[in-house]
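In the block that follows, a single chain appears as structure tokens, in the form predicted alone.
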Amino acid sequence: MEMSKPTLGFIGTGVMGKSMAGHWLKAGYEVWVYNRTREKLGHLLELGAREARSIAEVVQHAQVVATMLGFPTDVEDVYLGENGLIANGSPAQLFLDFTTSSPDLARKIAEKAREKGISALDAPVSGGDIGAREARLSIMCGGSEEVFNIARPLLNVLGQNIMHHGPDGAGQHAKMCNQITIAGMMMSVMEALAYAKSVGLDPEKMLASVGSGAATSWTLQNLMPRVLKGDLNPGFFVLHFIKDMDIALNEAEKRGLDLPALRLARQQYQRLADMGYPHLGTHALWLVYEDLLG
């Protein structure tokens, strides 16, 4: 496989795959896209990617091919389907998956496509529709360390913090842990705004002085703002994190490991999407709380 200038393939451009994809083209890359959505490829055509009809002319033009998904179900499907990435794969290519799925299914990926001489790496990645777009996403790796370095100029290309955790499903490993400490942050954000808004503080100044000390985070540099102004717009969609929370949580009870916060959370998180918000962002978690304060 000659690597210094590949043809890449890009399978799903939503929120976050959209700007991947572009960043790609921008690079200098030839780029052939699929979404099942058309709609969503319109941005794409106009940077000049090809579009393709299916998977299988995406895995018949491409030397890699990446996808961003939403849900393990959809990852199986486009991987491991009848009409999917392996079935119509051939030996030498390298399939990069940065949805956040499941550590069994991204070891299942990987070993169905070495069957077939075909390289996985999963790669799921953080930053949100920000960190995506302004290309500084970090990107947590599963798979050979030989695969990695392969993968490490087109990932350079997305994002500034690129590490190599270790075997497959160590990258999805590696994204459950961001998911959990994200979990327990947002509600303890969205507990400090119910805090000042209760006893009469200026959450703009509140988030000012909290922002600047030892509590700050992305989440509070980056979300809060957005909650502030009122935009609940999603970098990242709430059904999408219940889905993350649920995989760390069936991974920990594989382990006897008790995750209280987590649980929380995820409690939280499904009391926001029964209020009819599940395509929200993931701050929408604050109408949670502003429902609590009455």
Contents of the next structure:
2 protein chains.
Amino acid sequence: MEMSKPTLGFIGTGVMGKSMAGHWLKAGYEVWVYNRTREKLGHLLELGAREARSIAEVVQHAQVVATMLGFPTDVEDVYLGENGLIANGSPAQLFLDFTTSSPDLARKIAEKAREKGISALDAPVSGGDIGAREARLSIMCGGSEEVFNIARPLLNVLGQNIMHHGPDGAGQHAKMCNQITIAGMMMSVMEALAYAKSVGLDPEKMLASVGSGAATSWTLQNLMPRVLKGDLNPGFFVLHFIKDMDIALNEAEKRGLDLPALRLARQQYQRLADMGYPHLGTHALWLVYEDLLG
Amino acid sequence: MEMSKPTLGFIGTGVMGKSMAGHWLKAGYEVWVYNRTREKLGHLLELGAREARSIAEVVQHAQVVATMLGFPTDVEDVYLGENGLIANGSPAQLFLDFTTSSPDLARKIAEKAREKGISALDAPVSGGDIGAREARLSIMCGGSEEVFNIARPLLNVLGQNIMHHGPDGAGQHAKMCNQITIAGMMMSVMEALAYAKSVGLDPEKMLASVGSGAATSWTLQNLMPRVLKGDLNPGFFVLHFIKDMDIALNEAEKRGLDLPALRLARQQYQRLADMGYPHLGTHALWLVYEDLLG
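Having seen the form predicted alone, could you now give me the structure of the form predicted in complex with another copy of the chain?
Below is the whole assembly, all chains and molecules, this chain first.
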């Protein structure tokens, strides 16, 4: 597999995907892009991306195809569907799924790909829209270590902390650890803000104090200021986070592992979705607590 | 009040207090120290601290007296007791309480002090044992802003982020925000580790990935490595954290504010205390989850 300047493909150019595909373009790669909603390609075409009209067209041109999709069902369609990547793929191609999706599905895709001589890695990312924009993503990979090493130069263009976590699906499991960590943290950051408001503290000062000591976190430093400005745009969508929590809860349950803080976060985010905000950013969890404040 | 080189006092030289008093000594202040358990003074006496045999003796020598105690009942005794600071204090003295304690008690102390012409600030800190040792504490102050400005040069010796949050008790409220933030975060970090172990990930690699993206936090970067090494020493005591969560839950309840993640954390830490570990560090919460892993 010649990786010096392979032709690339990118399927799924939403908030995260457009930044990631953009970095590959700026690094001098030819990138074929496809998105269900063509309007989301705009910016990338200006950067010189080649437009594909179907998944089949991407895989026909690109040696390495990356995907950044919404839900596991989308991943299943794009990879395993009749008109999908594996059906249209050829030996020696490499598929990289950046979507946060189910570890079981990652394993299934890797197996089906292998049967056709195709390599596949699960490679979900962390770092949010800012991390994608600034090429500072953390990328968690599962699959063959050899294939991981081949993909690494491409991943290095997108992030700063690129790790191989183990066999097929291990990248997804590592990402679940990431999401579990964020889930409880997001609640507690919002509860701190609710408390601050209820006792009459200046939230900006609270943020300055809490953000500089042992309670600090990326969430606090990056998302709390957005909440205080009233900017609840994604970032990362509520409904995608709910999807991730469901995958993690399901995987934990299969192993008889109870994760009560994750369960509570899942309920709180359900409230937020039920309030009509599935398409806001995860930090819109504030609305649930603001509601409690009355 | 002449603050160029006031004589200082320090009451309560435990994990945090001994580092803090040590910084004042190293900065060239004369510091009178008192601790219920005399053995805890050892290191400070080597640094040149003067030993007081009672609270009264501290307040007789020192213009500024700091306290770093365990529980609100200790704070009440030391400040308001018959042989306490206020009973033995004189006009123009300044008392600084670094203990995390009740906002109501802070207000009461400030009022009683004021009646005698004494200034008092509530000034709880964040940053843990490391922050205390490295003089990188965050200090959250409540009380008169003028008094805060007078105390500031002394606080600057101990920390890096010194904030005035409002009137008497506001420092305690800010610290409650800090503890609320940590409570949910601590659960979710431990749940991520439990998940990682249950699915067979390498916890060190998980920590490296999760710690470099949007899920990172001081807790993850500083306490998770201690858990992985099996070092569950405080740091910060479980039983003190339970005390803090009780103060916060009580203050929230008074205002009709429900904080479900904080409530859950309180329950989890009760389990840990009931398992026999009230004197371990807060990151010993891992033992509750390890227990669940079976």
